[in-house]
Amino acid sequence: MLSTPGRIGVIAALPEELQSLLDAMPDAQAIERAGRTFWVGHLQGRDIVAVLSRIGKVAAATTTTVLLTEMACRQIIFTGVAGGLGPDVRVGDVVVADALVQHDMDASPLFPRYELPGLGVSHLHPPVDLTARVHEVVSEALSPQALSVNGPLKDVHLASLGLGLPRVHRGLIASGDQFVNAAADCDTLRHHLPGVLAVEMEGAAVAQVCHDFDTPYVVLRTISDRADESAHIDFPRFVRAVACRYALVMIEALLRPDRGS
């Protein structure tokens, strides 16, 4: 589906997600750069570099920069988990970012709150047509048919975790160097960033680096919790049983050559 020619960088937010990718890349070879391990190989016949982002905006920006410069990647896919903020965003849903903002960026009074100094904008947007295609492909990859007894996700037992079928949303993701898990903080984000769907710690930094390098990118987040702690789930079990499986299936679907690439 991803039509950009050349190598694609796949950034995983969690070690378990990265391992699920590496298990599907038997030819992957390790290259050490900037204190990170970059795995160069193939997935769905595409030339791939898979790597762990590390936590936080600076770490994610460093990882992305190495992918674009030393690894010569021409497109970036970022996958990970996030806290849900939107009223209709449930645990187990997926958010495809059509905009990203750094919720802890505040250079006022020199610049308006959230604005990125030097860029003149607060929100960064992946290519619109790419985002639309990604939303369509991910929705199909996580469809009820995919989770049926004959589907590729038949071993994901959502009911045992108290989860319903996943819904795929498209909208604003907020990133910041803090773990948001208090209702008051969530209310503040929703008040200042109307329409925000999820919060995490890396995506907007990846977006800024890709913006600077004029490189298309995709940010996918599986909702692992409600950021205000209103929903509780066994996080390690959720990552193993759901998030890792979703990440691999979504990325494989996006890389599949029969998607019009």
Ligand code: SAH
Given for the second form:
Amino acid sequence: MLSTPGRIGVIAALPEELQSLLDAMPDAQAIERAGRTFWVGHLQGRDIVAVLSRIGKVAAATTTTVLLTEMACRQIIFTGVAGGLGPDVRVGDVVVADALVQHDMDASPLFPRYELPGLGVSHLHPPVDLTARVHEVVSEALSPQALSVNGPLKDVHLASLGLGLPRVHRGLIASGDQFVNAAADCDTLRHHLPGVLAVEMEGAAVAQVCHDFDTPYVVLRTISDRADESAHIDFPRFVRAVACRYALVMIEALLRPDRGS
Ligand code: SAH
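Okay, that is the form predicted on its own; can I get the form predicted together with this ligand now?
Full complex below, order starting with the chain above.
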């Protein structure tokens, strides 16, 4: 469905997610840059560069910059996990970002809190028509049919992980160099950033680099935790059994050429 011609950079947040992409890219060739391995190959017939972002905003910004400059990517898709903040955003759901903010950006009193100095805004937005289509395609890729006994995700046993069917949300994602795992911090984020759905550590940095290079981007996050002290399901198992499977299915659906524009 992604109509932009040319190469697409696919950034994975976790090694397990990258591996599931690479398993589907048998022709991938490794190129080393900036201490990272960029995998150049094909997925769904599209020219792809897949790479691990590394954790945090600066790491993600470096990775994105190399994709856009040295690797000549014309579009970026980021896939990873995140903490759920929205009241209805549960573990196992997916959030498609339609806005991103750096929740730890605060140059006040020189600039209003959260504003990106020099850009004059706090929130960055991927193209509206793109996020609307991504929401539609991802919702279909993770539909109850896809998870049913005959679907491509039939081996994802949600009930055994205590999860319900995934819901796909579209809204604000907050990023910062902090792993959020306290209810009080979640309350602060919800208070200052009304409508925020999820918190993670890279998306808004990818957005800022793509904004600077005037390049469309998509940020997808599967919710792995509720960003509080609550005991959540076994993280490595969740990543392996759910997040990696969703990441590959979502990205393949987005790249599939039969989706029209
Ligand atoms: N590797 C660790 C977990 C990493 S979680 C482990 O195996 O336990 C950190 C990554 O997940 C970051 O890339 C971040 O973007 C995302 N993330 C998930 N939940 C988060 C939360 N509650 N707060 C911030 N980042 C979160």
